[in-house]
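Only one chain comes next, encoded as structure tokens, the form predicted alone.
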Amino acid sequence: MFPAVFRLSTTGARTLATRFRPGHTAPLASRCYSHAKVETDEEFDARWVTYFNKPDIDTWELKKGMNTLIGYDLVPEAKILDSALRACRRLNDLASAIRILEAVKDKAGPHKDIYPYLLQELKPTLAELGISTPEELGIDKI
């Protein structure tokens, strides 16, 4: 009885081994699903400037836009931040304006020259809108 079971098990194992040989795999099809046009940097910037310059933007749209923008693998350009800060001013939302500056500083990460550059570019806008930086308010040390 045991030799019969042993014979069946070895025969079954051989058939499984020949049935699933790695050398007999089906070719994989390569597909390109995206036929969309690649967006240039200028088009990307213009899209976000237009988004934040909408006259009827509300606080939820502002926060949603900034959350989406910060989620990208980039630090936003100064002109995008300028329009976002102006949207904060139109909404009288100082907290969001300061949070935008904090998020940009965090997004710059270990690159210590990006955040000072953006502050330098945004200095006229910050002065015009009366927005203080987190460093001026002392909340960067908390």
The other form holds:
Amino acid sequence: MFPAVFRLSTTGARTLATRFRPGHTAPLASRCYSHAKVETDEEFDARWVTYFNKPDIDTWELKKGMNTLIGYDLVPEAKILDSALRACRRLNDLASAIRILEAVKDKAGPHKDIYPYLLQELKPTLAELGISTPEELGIDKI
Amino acid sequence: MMLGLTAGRFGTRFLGRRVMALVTPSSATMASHGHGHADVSEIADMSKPMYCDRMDTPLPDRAYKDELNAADKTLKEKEKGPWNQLTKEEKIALYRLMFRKTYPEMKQKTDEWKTVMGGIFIFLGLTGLLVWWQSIYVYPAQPRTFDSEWQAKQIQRMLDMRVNPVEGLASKWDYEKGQWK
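Let's see the other form, the form predicted together with the partner chain, since the form predicted alone is already up.
After this comes the whole thing, all chains and molecules, with the earlier chain placed first.
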């Protein structure tokens, strides 16, 4: 139903469920696309889940990963966030886990329905690890 | 400290701290507002990882408070256990140890624009006063060709010469009636 990754740059009148995928339209003439292999959304997600799933991930790797991920033009999929939150747990870093939730809400920008959807998807993980959302802590308001 | 950045740098002593914030890189200013340091001066050691509050960098290079007192340390120990056992206040305290501002606090609008616009207008005003003084005390006397009497005679002579009679000056003058068309 929902795409693997929410791409933010193709918004406008489009809903979350549709997004433009080059290569899925019928070729009209020869196009000048690069011949490099394009990573699919599933491959992207899998790569990032694997990154955060490293059992002995260290603080620097967590920070680098999160900062890089937030730099992309997309809101990370729930499974990537789940993996990142578990990495925070292994590093005994609750504050970073909460920060990740804040960052993801900010990444969604004007698309107000993405964050509640992600929270809903992450609810079991949040309950299991004991991570409170910024809303529960009251820090989502000034 | 060779790589230190002080607020009272040579050449900028007359600038206030606020104006310094406009000319120094933002990450240096962030760190130099004394937070976890019990430092006397506002030195930011730029050779070490620095803290920053940026929406595009959720996890900065270091925690906000790195000098922990005993209470903080016990809390950090408790953090190693199940997080379900932490109270709300403890969770907030852990967050505040690691970060200075929350995302909503980062996004808060400031009144900085008023300072900027005010500064701009002040400098424009001072410049205006300077230009006015200059026009009185510096400019030499106006050439006599600018007098309205001279200008009138000049235009009359141009009309007598029929300057630009097709589309220009003389074409706009009605020679029968002796007035502009």
